[in-house]
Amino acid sequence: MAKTFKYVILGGGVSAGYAAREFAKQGVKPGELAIISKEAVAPYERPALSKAYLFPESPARLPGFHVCVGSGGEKLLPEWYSEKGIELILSTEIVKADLAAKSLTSAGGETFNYEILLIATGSTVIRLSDFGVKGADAKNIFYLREVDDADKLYEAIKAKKNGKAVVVGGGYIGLELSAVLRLNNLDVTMVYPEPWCMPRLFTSGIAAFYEGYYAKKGVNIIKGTVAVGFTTNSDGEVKEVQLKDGRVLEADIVVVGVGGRPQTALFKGQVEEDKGGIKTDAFFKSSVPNVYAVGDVATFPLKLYNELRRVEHVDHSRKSAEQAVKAIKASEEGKTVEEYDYLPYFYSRSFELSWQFYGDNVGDTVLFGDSSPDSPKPKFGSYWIKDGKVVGAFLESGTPEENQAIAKVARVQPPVQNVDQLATEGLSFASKI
């Protein structure tokens, strides 16, 4: 028997939870909405997995970080969905989507029909086995995307007390997990091919601080090479990591963070795509009537820069979901909502550090403040200047007010007469805007 719903959210991540909350606010009726997720748990705040979930003391656990607690909202426990008459269809993988017929088919052969579909399938991790890396299927090589992954990694950390960990990748996951593995007293080595960490965002000046700070915390960093193979012990567990430059690293645990791919395969050839995602308008409507896409999978018009972008970050996952639901409900009532006007925002926390970035990281850069890894209280930032205007701002160890100030700078894009003066003024430039 096919199940039919007015609205179906496909995917059970951050976007799904925030969309469900917005549907409830907009007065969705019991039985109208279903969330279909291949995960076994209700939507949760994914960023917790690379941070508090793996802490050696008082680690975070569900139900502690179900959405929408990550943005200061009410925690949506599984009971919340049933109280609202929203059907949570968990542990259910959709293997076929027929957008013309408005139907979804699960691996178990169930059919789900909908009137309006919200695609919130997010990203999947890129695996080393995708590149044919020898031995990449060994035990104790971990990827982090879902609670299940975090549980397995946590168990391995406990089992390999004081052991050696190798982190492959120097981006978000690499930096956050290297920190948390170090907190668990493992001997940690980070390996990445780029000349510095977080190259998609950090300048060499910003990265020099974090690399120096991590080194002081005991993290060994190897740059400019990649893992090309793994050897195993008699139990099939990883024993060594072979690097392209010929070095061999001992490892009890390997964690890989080399990026993600938007999960759009189900919709190939049925919907217009761009920049690796499903192309949408400013209301997250796709080229197919009654089909919306949000979060990592959406390529949308970024009004501030007048261009199409795809953004992989939790902040956009939350906000795009809310925007899409508001647009869906408004169109049903013959009303309109404001276009999505997003200010790109990224952040991270590790050790005692916490940074925020707003805007666009293009153009020339100015580093300001105390960016010495040896400083007892480092505090520094950077501005990005393009066409004589500040278009992006980064700040480490800012107060809430200072972070608001750099966000405002990135939004307002004030002109800059003198770049040297900007370096001298530093944060005070932002607080005057």
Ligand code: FAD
Contents of the next structure:
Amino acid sequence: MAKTFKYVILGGGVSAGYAAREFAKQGVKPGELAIISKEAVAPYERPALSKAYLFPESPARLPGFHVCVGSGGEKLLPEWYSEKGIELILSTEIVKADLAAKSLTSAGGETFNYEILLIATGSTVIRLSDFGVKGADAKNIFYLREVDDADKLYEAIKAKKNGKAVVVGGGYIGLELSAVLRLNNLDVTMVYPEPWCMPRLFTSGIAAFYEGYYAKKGVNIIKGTVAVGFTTNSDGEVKEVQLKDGRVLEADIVVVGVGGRPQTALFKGQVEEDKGGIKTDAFFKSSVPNVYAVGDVATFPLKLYNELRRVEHVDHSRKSAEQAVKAIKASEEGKTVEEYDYLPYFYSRSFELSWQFYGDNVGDTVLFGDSSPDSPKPKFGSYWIKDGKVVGAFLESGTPEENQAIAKVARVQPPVQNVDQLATEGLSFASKI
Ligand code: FAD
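Any chance you could show the form predicted together with the named molecule after that form predicted alone?
Below is the entire complex, every chain and molecule, led by the chain shown above.
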């Protein structure tokens, strides 16, 4: 028999949790709202998986990091949903969505009908087997997206004590995982094709600090080449990583972090798409009436830059979810809410390091502060300058006030007369704004 809800959130990740909290705040009646998730657990703060979840000592575990604890809010335990009469339909994968009929079908054959659908299916990892890399399905080659993946990696870390790990990919997942594997005392080698790590955000100056710091922590870095194949032992476990440049690395564990892809396949041909995501307006409403899309899957108007963008960061997943729910509830009362006016924000943490970035990383750059990896207390940042204005700011090891200051700079976009002076002023430029 079909189950019917007024509101269905498809996906049980970060956006789903923050949307549920907003629904509760705005008022939903018991039985009106359901979250349908492939995962077996209530929504949690996904960034923990590549950080504290894998710590050798006192690792983070659920229920410790359910949403909305990551942004300083109250933790939404599974009981919270039942108290509010919000149905958590877990371990349920939706395999068919019929947006015209307003119905979803699960792998188990159940049907769910809705009046309003909030698509929050997030991203899936890109796999090396997608490119036909030889041996990429060997045991102990891991990807990290969901808590189940993190559990498998954690078990392997314990089983391969003091072993060798190869991390494929030099993005933030590769950097965070290399750090945490090193903390677990594995011999870690990172491999990536680009000339420096995190090239989508980091300038060569920023990257030089992290590469130097990681080297000091004992992480080996091999740049400018890619993994083209894996060999296995008689148990089918990965044994070696073959690189394109001919080198061969021994490995007990391989972790791959080569990017993600928004999960929109269920809706192909039914809803307008753009830039790889579901196209929405400033209220996260899609081209189909009563269907909203939030988080990693949404391509939305980024007002500040007057451009459609898709953003795969946790802060946006939280805020877009809240915006969509506010817009849904307002429209029911014939009201409207303000347009989404997002300032891109992204952060990462590894070892004793912690950085934040706000704004847009386009135009010229200046590096300021102490970015020596040998410094006992490194603290540095970068500004991005476009059309004579500061449009982006990065800061390593900032205090909360300093991080607020760089956020303000990126929002206000103050003019810059003299770039050399900006480099000398450094953080004090931001603090004056
Ligand atoms: P998700 O949180 O991915 O949730 C999607 C949910 O939908 C999942 O529960 C999934 O199982 C479910 N789902 C998908 N398809 C179906 C289906 N067909 N049926 C049922 N359920 C389905 N961002 C930062 O800014 N800083 C960080 O430090 C950071 N660290 C990260 C570390 C890791 C390991 C990962 C994977 C991501 C990290 N991110 C970070 C990115 C951030 O977590 C995502 O941008 C955010 O989780 C997106 O939220 P979402 O709700 O759109 O998707």
